[in-house]
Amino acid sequence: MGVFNLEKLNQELSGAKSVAITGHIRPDGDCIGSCTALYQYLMECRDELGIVKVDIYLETFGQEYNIISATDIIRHTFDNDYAYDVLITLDCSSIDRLGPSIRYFNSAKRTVCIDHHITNDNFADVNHVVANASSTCEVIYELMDDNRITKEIARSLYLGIVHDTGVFRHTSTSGRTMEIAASLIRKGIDFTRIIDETFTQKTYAQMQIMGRALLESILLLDGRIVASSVSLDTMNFYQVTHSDLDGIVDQLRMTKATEVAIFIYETEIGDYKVSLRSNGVVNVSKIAHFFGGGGHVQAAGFNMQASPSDIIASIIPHIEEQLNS
């Protein structure tokens, strides 16, 4: 495909009157940040590109993300039959992760995938995957003209970088990541507020469900694994949704002397989302990929239909294999 850069992106959008932007199911900070940043950037450049219509499609997410601009225009329903000239997927590693947005992917005249997951299977017509980038927001920053990055675009980009790096704690954080973060801060963004209100602060209900998950966690493999699960019944009891569970697996990972944290929650009756976090020795992306998921070396996940105990039992041998190799 050759080098994918700003010029190449403009070429892909040249002549497109309508553009759709979407991301993965159960969108996180990087997904929301990259989608809103790209939307705002295209709106800045729409006249010279000739774009008339730009829409974002994402599933619902926590209200804390409304701190950034353009979340109010995101479409959370997927019931129209509009066929877009170009559909751009962000932060999505495989076609099955598009969820209900798949209808717009299938009907679009051309599709572009921009991502940073090493497990990406290049499912679009044009694929730009930078596996060593900290986040999709970092990838699209490199595709933008810095002079066109407004303060509001910078806020969206910073949000995504902060969330996918765990506030610059994960090993995916590079010198370039920090340089980009600095350039965004120089745009005048309220970076401490973005971190506090979307990453650090929790509602009372979120604190309760996190406390429940931590209280009921278990140690396995002589303390090298910490695991916990939350059922739909428990979520209903605390009146929370999946978006209120953000941060639980990372809190589990902080358990001293553990190598891997496993957090499982029920999405539908009998269906579970599995989140894995590593403290460095174990490549959880490899494990997630085995079970049909994906992610990064230290943060990955997949879905499975089984009981939490059976899911944990199926993961343990993969962790043991890496720990003993």
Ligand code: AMP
Given for the second form:
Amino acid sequence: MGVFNLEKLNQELSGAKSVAITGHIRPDGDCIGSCTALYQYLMECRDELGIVKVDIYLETFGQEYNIISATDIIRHTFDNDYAYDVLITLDCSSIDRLGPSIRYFNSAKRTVCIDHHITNDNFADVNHVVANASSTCEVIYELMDDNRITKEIARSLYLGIVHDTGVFRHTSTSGRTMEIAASLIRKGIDFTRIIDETFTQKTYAQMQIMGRALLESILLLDGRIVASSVSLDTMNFYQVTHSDLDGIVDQLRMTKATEVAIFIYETEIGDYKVSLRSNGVVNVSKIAHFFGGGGHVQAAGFNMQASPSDIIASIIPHIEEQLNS
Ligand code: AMP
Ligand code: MN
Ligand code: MN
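The form predicted together with the named molecule is what I want next, because the block you gave corresponds to the form predicted on its own; please supply it.
What follows is the entire complex, opening with the chain shown before.
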């Protein structure tokens, strides 16, 4: 296939009049950042590329992300049957993570997948997966001509990098990540606002449910695992949705002497989303992959239909095995 670069992306887009951009279900900062960055970049270059129509499709997300440009044009309904010339999926590791966007994936003439998940299974016609990149935003920055990155595109890219690196703390942060962040900051972006308003700040209800999850957390395996769960009833009590639970698992991971944090929340009655975080020794993407999910070495997830205690009981042997090997 050769190297994937700006020319290759242009080649994939050549002759395309309509482009759909999408990402994974329950979109996060990297997903929203990469979709809006690529959208704005294609808008900058639309005349020379001959593109007439670019649409973004994503499930709904927290309103804090609306400080990013182009979030207002994102479509959250998936009910037209338009067949796009090219569909580009960003930050999505497998076809089942596309959610309702699958219909545009299936009807598109060509599909391109740009991602950074180690578990990505190359599900599109053309796949550009850089597993050691901090974020999909970092991957697409490398595909862009820096001179054409506007301040608004820079804000989108910065959002994704900041979220996926936990503000430059996770091991996925590289020297290159910092160089890219530096060039984005040099565009004059309001980077502290992006970090504060989309990452650090929480609503009172979000604070309350995080407090509750921490209070009810338990230590397992001699304190090497910390685990907690939140039921739909509890979420309804605090009037929060799943996107209000972001950051809880990362807070759990900060518990001293733990190797793995497990956070489970109910998505539908009896259906659970499991988030795993590692402090470095355990490869949680391997465990998530075993249970049909995926992710990265230190952050991964999967879905399961079992009670939280049964889910935890089935994960423990996998962690134990890695700790003892
Ligand atoms: P989360 O715990 O949802 O913040 O996800 C951590 C990482 O694991 C992200 O990179 C996700 O894309 C990935 N991930 C989470 N859940 C799943 C899943 N069910 N299938 C595949 N990857 C997942
Ligand atoms: Mn993501
Ligand atoms: Mn990502």
